[in-house]
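The data below hold one chain only, encoded as structure tokens and taken in the form predicted on its own.
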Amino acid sequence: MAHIVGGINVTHVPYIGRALANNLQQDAYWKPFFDGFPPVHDWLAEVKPDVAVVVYNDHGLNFFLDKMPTFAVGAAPEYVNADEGWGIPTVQPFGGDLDLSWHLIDSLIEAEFDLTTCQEMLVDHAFTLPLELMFPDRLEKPIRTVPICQNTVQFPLPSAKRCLAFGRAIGRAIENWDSDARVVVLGTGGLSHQLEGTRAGFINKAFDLEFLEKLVSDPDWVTRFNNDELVEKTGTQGIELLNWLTCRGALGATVRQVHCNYHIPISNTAAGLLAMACE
């Protein structure tokens, strides 16, 4: 059976890819943020994933608002990158993994999640600049992928609740597929930020620091808020806190800290990186 050697959530901030683009890691900005990654890369170089299953939000690439799905999984040989009108660079495709993309959806079905299958499918950059910063050499040492697309863009969202158990499905799915691989899975977006309205620029530092805590003691915590109380307490974009939820979901029950990085600002948004083993 396949194994999930661990997690690892991270924001997808769109000005890090200028910043990977122009080489500005050891910048004063962003050296802070970069100087998180290195304990995560050796980490990474030990477990040696084969498969990275990518928990993350689409921002009008492939979904708009007139067409949301709740929850949507990539089922293609390749995924493809395309300009978002950020004026971040494209990078190349991912490689798909068609044998777990077919397990998962198979399962999650099974398991009563509705899902959208999605045979093509473009990816933004909250699914390329986490995979970029994780896997600096994966055009050399290619990991495949499987994207997993939640919505945090349009209510109604899926509650936190929902999330965990989702997160939950796809670990024991994961855990199911006849394979040899070593699976890591991501989730991206967050922490606290605004970007519009009267509270733009909200960074709720407290309560993302509570959240990184609980995330690897208590994930069941972040379920006593409903999806209003979590905007009020993280901004409007902060809600995608629910992808690092349904990441830690798919880890099992004991996870261990490998790494935790906490950074504000990076644009307008705090920047968190957590890294965790499957005990």
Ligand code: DHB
The other form holds:
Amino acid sequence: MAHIVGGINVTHVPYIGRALANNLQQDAYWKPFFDGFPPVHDWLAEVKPDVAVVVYNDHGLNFFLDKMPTFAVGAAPEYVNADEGWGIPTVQPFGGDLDLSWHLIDSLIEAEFDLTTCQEMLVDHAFTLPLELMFPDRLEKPIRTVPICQNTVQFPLPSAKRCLAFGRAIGRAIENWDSDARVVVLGTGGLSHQLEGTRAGFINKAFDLEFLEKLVSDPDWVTRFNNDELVEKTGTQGIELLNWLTCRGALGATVRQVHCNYHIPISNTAAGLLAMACE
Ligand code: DHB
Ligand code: FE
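Now the other one: the form predicted in complex with this ligand, given that the block above is the form predicted on its own.
Zooming out: every chain and molecule, the one shown earlier first.
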């Protein structure tokens, strides 16, 4: 059976694409962010995942506001990036894993999560940049991928309770996949940020730090908040932290924290990075 090595949650901000393209990792603005990654790269070199299941939200590239699935799973041989209008370079496509995609779709629908199935799926910065950050040599050493897209964009959104249950079902499905593959789960977005309106620029460090701690030790803690409360605490885009919760759900009851980094701000966002190993 397949083995989940652990999970990594990380912020996605288009601006990171510009830093990567221009090799700005040592620049004073970027260094505190990029310095978070070497310990995660070391851990990935140890646990050697073959496949990354990426829980993220699309921002209007593949799904626009007129058609908005709550949960969508990719089942394509490859996933293509395209221009979102941020002025960052588009990146090379990512290979899929059709066997895992269909196994996940079958298992999750059996578990009563009524998904949208995507045999073609454009992937935006929320999928591409975390993978570029985690696997900088992915063109030489390709990692197979399965995108899992959650609606964190247009109300009504799935609740924290639903996302955690979805993540747990994803974890059970991966563990029942008849394969010797090693799987890492990624969750992208957050932490606190708001891009528009009177609270544009809003950041809540106290909540982010508590969230980071509870995500490791007691992820059910997040389910005490409804989505209005999560938006109030984290901002209209901070609610992307639901993707982190789904990722955490997939990792099982107990995890070991491998590394955590938190830095304010990257663009308008409180940038977080949290790697957890399954024991
Ligand atoms: C920013 C953050 C996001 O999550 C996003 O999807 C786009 C932009 C930002 O802080 O600039
Ligand atoms: Fe986002």
